[in-house]
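In the form predicted on its own, a lone chain appears below as structure tokens.
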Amino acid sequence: MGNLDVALKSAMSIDGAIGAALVDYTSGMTLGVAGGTGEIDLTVAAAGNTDVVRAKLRTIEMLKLDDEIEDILITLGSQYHLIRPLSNRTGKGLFLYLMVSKSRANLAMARHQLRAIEESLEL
């Protein structure tokens, strides 16, 4: 669990970070959460995004694409939500979820840093 805590702390150090979570998209359960606000229940937001991941995976399968999701970006009026499915064998069925403020975040750097966190995460 220590590695997960380190990963979530690292995600929260990304410029503009509002909240981060590790989520099981097969069940919708969050395995760890950091940050968030009084107005945003990060656990609910993360669980809701399991439907986004599942829908995209089904679409890839229906199209018979020999490819995988690198990340999914959802752009809101004031926030970016990044979803990054874990690609290593031990992370199968999990994704990192990061919410950042559009006005304070550099999207390219946030994506790059989230990828680095994923690569260093051992479960």
Contents of the next structure:
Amino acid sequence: MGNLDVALKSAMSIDGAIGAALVDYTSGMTLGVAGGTGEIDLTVAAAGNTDVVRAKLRTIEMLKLDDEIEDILITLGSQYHLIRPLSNRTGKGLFLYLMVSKSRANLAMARHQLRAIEESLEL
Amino acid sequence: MSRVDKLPRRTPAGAGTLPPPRKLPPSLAGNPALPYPAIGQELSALRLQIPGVHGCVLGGVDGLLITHNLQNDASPDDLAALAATMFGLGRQVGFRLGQGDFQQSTVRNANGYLSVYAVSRQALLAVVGTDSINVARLHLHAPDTAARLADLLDGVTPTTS
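Form predicted on its own done; form predicted together with its partner chain now:
Now the full complex is given, and it begins with the chain already shown.
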């Protein structure tokens, strides 16, 4: 799982990163977490955002779009939450979850870096 | 003398060496003093909170059914017995590895889950779910439900049998 630790560590090195997790959306369980604070339990965030990903996947299916999610951005008052499903074969059913501080992060840069991390992640 | 006769045999323990019979607390099953409406509310709240939960079974560690809210045709009595079996296995693991009291055990099959949570020293909560259930969310919510159920069961005078 060295690769996973490296990926989570580089996700945490993104400017303004608060927490990162790799989540299995078939069960809502985390494969790994990094960062987080006393108030923010990333396993709770993972379980909750699993429902977000599932709802969007179901919507795409209902609309017969025959497409997939590249990423999901959720903007809060003080944070950005980025969800990025893994696209390679070994990462099927998983997504990367990243929380960044709105004031300290560059959204375009964070998205770009998260894509690079996702592409290099081989499980 | 055949080869079978040479095999080691267990010898029965002498009458004096047997441990004294254990005193078990009376079963919670069938106790009319339990707050069934409040228990039922907790069980339905858990089913509503997490999509994919077919129902919950509250059973005793003795394998007897206390109450349930199952919606499918699974037998609640069987599930209470299965829950106690899973508890027994978990408890033994806890003993052998020195890991303390049983908390939770989950079985995942091709088309669904059965999770068993410790409620109190006497009761267990079993939850049946579909395969698509968000099991991490279940693991986050069910222990809280179990703790509230423990409070409801606590203080109820056990039936003397």
